Amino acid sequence: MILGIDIGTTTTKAVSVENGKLVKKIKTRAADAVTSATGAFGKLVLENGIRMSDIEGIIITGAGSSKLGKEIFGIPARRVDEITAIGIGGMFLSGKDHIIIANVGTGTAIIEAEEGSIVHLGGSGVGGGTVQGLAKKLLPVSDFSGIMALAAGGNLKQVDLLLEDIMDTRLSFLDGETTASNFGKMLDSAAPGDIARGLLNMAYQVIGMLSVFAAKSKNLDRVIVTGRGSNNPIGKQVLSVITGMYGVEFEYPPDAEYTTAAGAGLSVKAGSSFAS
């Protein structure tokens, strides 16, 4: 059994991998990398009755992985590049051998993955961290559950400048409901829910358009969305609108939030020794 641990900036995920298959998964939060990694390890082992003797090795990745040594509780550990882990995990979870991945976390990474080649195409600092950071100044809440609750009843027409606000006709293939400028209207009457909706709309429009450009540049018509941000229902609505405009499909594989941890664990091919 191999354990894969993804130490993110806010959340750490851990999975167990056996014979090339994802078996168990957990997530946890802690203030520093060492506490996150050891806490995730302990939670995975204890909650699933895993015996230490069954663990061949641990593969770590993510923002805090460089702060850990070559062993965790006496079990050999090694590090894999986060981009590589996302690529391996994305191909495995999606079942596709050539894909564009939008990994949405605190920020967003755009990756092209195919057998033998995983390339970081770029990305954006816009992600979940952007929404939460702006919420601290603009909203009465900054936790994601609170933001989502506010945004559920929000009206984008209170905050975003739409094409219908400045034009009487369509522009190219864009209709009047298309955003001309995020927060370009921002009426005095805008309520917290409207602002919350505007924040999520802005973030996922940026993520969606970067993904579309990446997919089209590689002659692909779909993007695999992974990371914690793949579970956002309002974000999915925004990306669905972008699909209707540009013909690029967004897919959300099962366990997408665990893509990076899964890719770390799967970076040791089934049947191979951890030491090889």
Ligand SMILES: Nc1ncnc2c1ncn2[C@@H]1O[C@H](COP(=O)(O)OP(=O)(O)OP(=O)(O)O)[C@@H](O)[C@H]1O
Contents of the next structure:
Amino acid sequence: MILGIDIGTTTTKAVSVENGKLVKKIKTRAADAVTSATGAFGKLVLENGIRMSDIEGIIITGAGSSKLGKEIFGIPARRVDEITAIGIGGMFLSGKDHIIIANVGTGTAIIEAEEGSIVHLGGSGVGGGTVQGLAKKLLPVSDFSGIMALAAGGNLKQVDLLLEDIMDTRLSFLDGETTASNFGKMLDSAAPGDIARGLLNMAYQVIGMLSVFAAKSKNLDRVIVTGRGSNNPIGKQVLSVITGMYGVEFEYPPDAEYTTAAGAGLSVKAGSSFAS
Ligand SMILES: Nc1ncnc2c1ncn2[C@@H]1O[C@H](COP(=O)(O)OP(=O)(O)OP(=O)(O)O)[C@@H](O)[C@H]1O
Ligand SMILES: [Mg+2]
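Could you present the same protein in the form predicted in complex with the named molecule, rather than the form predicted alone shown above?
So here's everything in the complex, that chain up top.
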């Protein structure tokens, strides 16, 4: 068995991979990379009754992975580049062999992946961290479930300047409800729920439009959304409106939060040994 550990900017994820399949998964948080990785390792092993002797090797990736050495508790360890891990994990979880991936974590990375070629197309600092960071100053809550609860009752028309606010007709293919300027209206009567809605709308519009341009530049019409930000009902609504406008579909594979860790574990091809 191979373990994949993704030391993300915010969360560390660990998975076990056997015969090319994702078997167990856990996530944890810690202040520093070493505690995070060893903690995730311990949690995965203890909670799932994994025997140390069954672990062939550990593959580490993510922002914090450079802090770790060639062995963890006597088990051989090595690093894989995060973009490669996201590409491998995204192809595996989506079951598709030529895709655009929008990995929405603390920030957002956009990747084109196909067999034999994984390319980092670019990305944006706008991700889950942006929503939470702004929430700290703008809202009475900053945990994600609190932001979502507030946003559920929010009204975008209180904060965003919409096309219908500034013109009577459509603008090319855009209808009146389209955002002309995120937070460009911000009425004095805007309530925290409206602002929460506006924050999520802004983040997912940026993520969605970057993804659309990436997909179109590669003649693809599908984007696989991964990372913790893939599991956000309001974000999905925003992205579905973008699908309606641009014809690019967004897909949310199961276990998308574990894409990077899974890709690390799967970067050793099924059937070949860790050392090769
Ligand atoms: N329901 C949610 N919807 C969207 N974002 C969320 C949700 N819950 C948590 N987040 C955000 O997800 C981010 C963490 O996601 P993830 O674990 O994929 O990132 P990471 O791997 O730690 O970061 P990165 O990949 O950018 O290094 C945090 O910034 C958090 O604010
Ligand atoms: Mg990540």
